[in-house]
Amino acid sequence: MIDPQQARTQVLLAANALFYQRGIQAVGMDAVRSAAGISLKRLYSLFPSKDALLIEVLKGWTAEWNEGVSLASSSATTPRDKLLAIYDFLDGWFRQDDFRGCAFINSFGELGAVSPDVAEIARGQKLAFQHYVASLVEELGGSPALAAQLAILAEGAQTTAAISGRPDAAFQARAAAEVLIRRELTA
């Protein structure tokens, strides 16, 4: 018998993959149980509801996103290069075989109107990203308007890549970001 922490990890990994691949509403707890390889009773002892499980998955997605963006920017030495590294991170993500768009946009689209928790977490993740971009723009000496524009470019690239199936949305967003940054710094 696996210990509770290992079972919890298996459930979160299974739910993460299933929710991202199929959508949240399309996945029942029985599918999660089956993919995790545990009993339904054990699943409900770990997560008393699908909503409770979803909240933990969303928290995991937040940590994964933050880590990916941070890692991409960590090797850059200037605020400008750190900002552009965000689009390089997106480019690598968009090229993964399992890319299905932004999990927060997807979950908000599915449940944002009916689940205050999902809406709050999705909005919080987007706001945190905007603040991250704003902090880099501030280091650069740029304006809050530039920060908003760069964040919107990244968000738009995610949606465009998911719907069109074309990863070059990150390249296009990066090129637009370079123009905006250059314009701001030479104005």
Given for the second form:
There are 2 protein chains.
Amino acid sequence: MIDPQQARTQVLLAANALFYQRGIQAVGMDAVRSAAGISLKRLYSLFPSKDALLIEVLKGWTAEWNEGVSLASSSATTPRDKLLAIYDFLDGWFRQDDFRGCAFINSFGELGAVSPDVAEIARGQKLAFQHYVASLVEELGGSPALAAQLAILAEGAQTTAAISGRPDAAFQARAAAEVLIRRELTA
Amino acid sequence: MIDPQQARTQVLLAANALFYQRGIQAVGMDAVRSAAGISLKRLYSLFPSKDALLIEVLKGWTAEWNEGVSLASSSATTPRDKLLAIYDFLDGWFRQDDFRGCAFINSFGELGAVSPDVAEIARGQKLAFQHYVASLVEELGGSPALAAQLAILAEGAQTTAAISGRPDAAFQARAAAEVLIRRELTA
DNA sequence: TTGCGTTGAGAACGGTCGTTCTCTATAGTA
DNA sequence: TACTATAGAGAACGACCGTTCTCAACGCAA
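Can I get the form predicted together with the DNA as well, since the one above is the form predicted alone?
Let's see the whole complex now, leading with the same chain.
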């Protein structure tokens, strides 16, 4: 474990999984250290503090989300299908064994009130998603209101799947989205 | 401050506000004690542990939510208007200065992975809300799918208003709900 | 007044966590 | 081989938190 780049990746992978699975405050730096298999000194030489590590993990989550969404929509051709692909992506995610809700919603709930950085990153991620939806809706000739509604459906599906344990929330959100889209396009 | 009932109420009020405003782990028992204006010994004679106190606070949140929803729907007469009143209730809530998102979503994000009690209470609250929506939708002659979709819209509005800071999420959710309801009733 | 049970205020305890420090082993160089 | 610089392992430190304990003040019955 000499390569700094590789050690850094190991730490980020470990922290990513631990923070997501158990919550941020519930995971100590020692747990991250042991999961990453490096020494505490090395860990602190790679990331100056737990806060700094958390910021990097949050950035990683942003990348993961963006990749997942863009991968799901890559097989779709029309803007409408790209929009609906979002809910298919959610469906696959909700059914994973380690699904524990949206990492940004969870982080915001845990630290949003106490850490402006966390609140701002979560907010940025949500706004970026809304922007993505809005751009597709615009291509489609829909209104900004429709875009907002489709984003709300995606958010609601995530909390419903996580807390109520209902993976079919993605399917329901998709069905609602289809209705809302069709209504605007045939009006 | 001799009346045990009154002291208990003071503690619950203080803990309610502090936990909601700053998060649960960020608030120490000493902060609760000082906000409630009682001694630590008395606090622990009223609630045997922080966990026990948290459970009671969560129950209080459940009662607050139920009262808010039923109050909002009390002025409506038809099932459709009662359903839409939910989003009006959300709208008023989102615009309050101290709005910091749904307490159950936040608690679940913070402790759901680590405390089965918190996870179960949050789940119970969400399921009860879904049940309430479903009963109104049934009165209205709508399908279970419509009920699920209306609940998802409400959840999504809450996270969107909280994280993105968009109080108009309630309005957007309401507009979407109107479309979905109308579509089922005129089909 | 005297003794006793209760209560309040907060010091104290044990544990944990983020962070730093010490010490040892090792690798590289002349 | 001798010296030096680095890095690993984990002990140590200071702070904080949930919880308990001490102790003094108070109310009250006789």
